[in-house]
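We begin with a single chain expressed as structure tokens, specifically the form predicted on its own.
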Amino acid sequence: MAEQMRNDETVIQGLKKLYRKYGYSQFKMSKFEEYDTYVQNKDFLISDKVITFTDTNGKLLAMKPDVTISIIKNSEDSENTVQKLYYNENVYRVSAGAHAFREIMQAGLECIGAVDTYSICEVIMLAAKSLGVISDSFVLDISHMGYVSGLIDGAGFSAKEKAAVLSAIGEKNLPQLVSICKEKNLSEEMTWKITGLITVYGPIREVANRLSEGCVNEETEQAAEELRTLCEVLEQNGLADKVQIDFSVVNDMNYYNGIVFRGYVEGIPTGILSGGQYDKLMEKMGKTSKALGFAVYLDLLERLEEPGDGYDVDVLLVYDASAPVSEVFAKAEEITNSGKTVLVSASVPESLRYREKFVWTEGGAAK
């Protein structure tokens, strides 16, 4: 556990350094927010369960389950400038594994205001680099809600049909999607374009230039151009091989409208990073500017195998009551100065894995 904590701290420091390098300022927030801040946007939260309590003035407060909503609430609404913020905060939500409330460390960044193509490319680049801070073995899957919604609108699906289409795309259920298109009596060409949202998948450099073949309106053309520009930026930063286009990465259209993405590292079966452009959430919260960002779920690092060679410590130094304290300290210093780790204990801890053991008594040390 101690080793894992050091790993977490190393990742946090690495992420802070990365975000500061690109001019992002740290956002600090209170542990508490008014409950109404979250209840109006419960669908946006990973879990709709929130810890609440009544303040001394009678207001219903919540232990914050999310950072993005709090940042939006407290941010300036500007269409001329961009606020670049990063955070490292504890959130309080139900853990998927434990099915109980946990205090979870979460890091991430938000770009709010006059968000343009450069801002979008920068955030995606930083998302990929954030995964690189955690592990060399990572992949970032990206999608574009504008491309998806543009095709769905172009096919003339009703609101109910849209929900079914999105579900099939998210599950990569090709037979179901074909069936929906057949029931809608779509042309063979349009069916090919809609089903392409599942079948078109792969490294961004291979897919981006093919997207124009599926365009049906201005919305899909703009999305395809945005993805091509993003591909160029990722190529320049040596990250194109780590980024894939995968339209099964779909988020709630009530909140997201542009690029959405999810990041994975080897050893963790679920996404450790998630984000996207959420202009519609801004609008729902009374803001007129644009926004996008992502979160890194640091609690999932617990699932990574601990690094090391199988030993908890190099040397176990055991002392008894007759051993002079000053001599035990001196021996411990000698060991650490030699570059080894040492655990000093009056007894042998159960299950401790050590390379060698010294026993210190009044007469000195013996292996």
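Here the rigid core means the biggest group of C-alpha atoms that line up within 1.5 Å when the two forms are laid on top of each other. These figures come from a predicted structure and were not determined experimentally. Numbering follows the first chain given and starts at 1. First, how it differs from the form predicted in complex with its partner chain.
In a rigid-core overlay of the protein, Pro349 has its C-alpha displaced by at least 2 Å between the two forms.
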Given for the second form:
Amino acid sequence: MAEQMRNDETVIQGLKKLYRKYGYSQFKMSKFEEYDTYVQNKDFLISDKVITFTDTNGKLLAMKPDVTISIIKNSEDSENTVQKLYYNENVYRVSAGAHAFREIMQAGLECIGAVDTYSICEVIMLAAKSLGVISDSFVLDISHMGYVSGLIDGAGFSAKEKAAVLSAIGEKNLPQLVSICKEKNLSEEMTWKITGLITVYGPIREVANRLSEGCVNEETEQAAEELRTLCEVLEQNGLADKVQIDFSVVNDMNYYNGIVFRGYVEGIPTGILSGGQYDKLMEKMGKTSKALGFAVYLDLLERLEEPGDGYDVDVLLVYDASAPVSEVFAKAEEITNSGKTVLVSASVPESLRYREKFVWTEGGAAK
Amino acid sequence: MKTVNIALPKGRLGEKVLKMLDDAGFSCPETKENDRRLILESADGSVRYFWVKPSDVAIYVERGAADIGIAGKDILLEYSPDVYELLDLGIGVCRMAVAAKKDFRDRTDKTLRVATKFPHIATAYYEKKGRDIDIIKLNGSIELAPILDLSDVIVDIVETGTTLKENDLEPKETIVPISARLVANKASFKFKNEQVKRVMDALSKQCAEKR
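Other form of same protein, the form predicted in complex with its partner chain, not the form predicted on its own:
Shown next: the complete complex, the earlier chain at its head.
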């Protein structure tokens, strides 16, 4: 049957169903947003280039490069409830390779308000299940900014050195990290703990219990505890095999504070899902609540092999001028009723791939 | 077992790495013959090598056409690809340097004209120093630029300094030391972890022995 949905269509349906099942409601936003909204938090955006234009009243508007910031802006602070929202929107930003603006379809969810351990676990479970909607072969890498920054602070790195340490961790650049530790004259034990941020990775159930060995302060202890709880939940959901702890997922510390994560599916060379807890961004935007969420980059799905048999249509029905229209109609109807797809055309379209062809002339159909 | 795709830089460095991999047991019988094919596959199908322009290695790896690759640190600094940098191979050692004519005196009251193949590295370096520069992007024969007064200085790779000397230039400042690195695609590192680790461990052992 030539009737398949494209990857992104199936995936969007699947994701919507998944998020609704857990009580998330859709957030629909306008295409434009005031430019000011982004200007203060430019670093939060994946690319800081924004398409701007002047509205009829002179206001500077932007084609939205990001959804999270708009959702935060529209959210209300709440001490004891959480707002659960999902979205499926086009955003406009510069793609890394092309150096040009592109329209990128993005789906995702945000959980805003009194975020607690339950909400965190739920969001991560949903992130893993989102990847599952796309492909059976996926990996969700999880890191914890509290753990990473706790360790870095514990070792006494300055703000400037911190950036170098983070970039080495992000690249898994062990020689670089070792030389940074040496320059800083760290003890052997501390160096071991810091380099552990690169060398220790793997399935969450194996790594989560080893994290306490590397702890240096309350911040790291707390983070390790959170990861252990998360591990239990994932184990319960049968997702623990697909989730790994990998501290090379480093998001900007000015925005993210807790768990951060990135998802990969086999066949797509870059991360397709990215998210984390961003209480600090909330703070910067004048909110007191906590929040976390993630986005799925649906434009990348094009890279995946489409399921299908290589045919555009099951039947090609070619008619010539002498064929009565009503008979051609009836024939087309008959074909669709049999569950096949049909393309009716007066000539054979070039480069169309079809299973069978009927030619309809005055006398009737001939194969 | 999944095949690991390895992008090697054409030239001496790539051949050296291929020799190291060969010694480590990832051998390709064909590689010993002198042929012009761009793709070589090991007999057991565990590895596939391909030869690419050195400055393209990072792109092949970032976009997943190659799972791992060998790239100079200069390329990684210039293009900052989104890849893992797993190993410093300690070969292909040189440095990124500022060079100029022997009698060159830096006049800070003028915009400095910098000719280079590495505009990003040069810009970042002078930005850190707070120096106003004019970048002139060239693709080769960089040494010519100061001689013809196209630029005041050049930013380029210096290995022994012979080319500079022969053209009456000399290195003035070192920007950063350079050597060959093993880089890996981020997704491949997850889905072919075992195979990538095998190559990585083998290379790391070879490097340790050579040091």
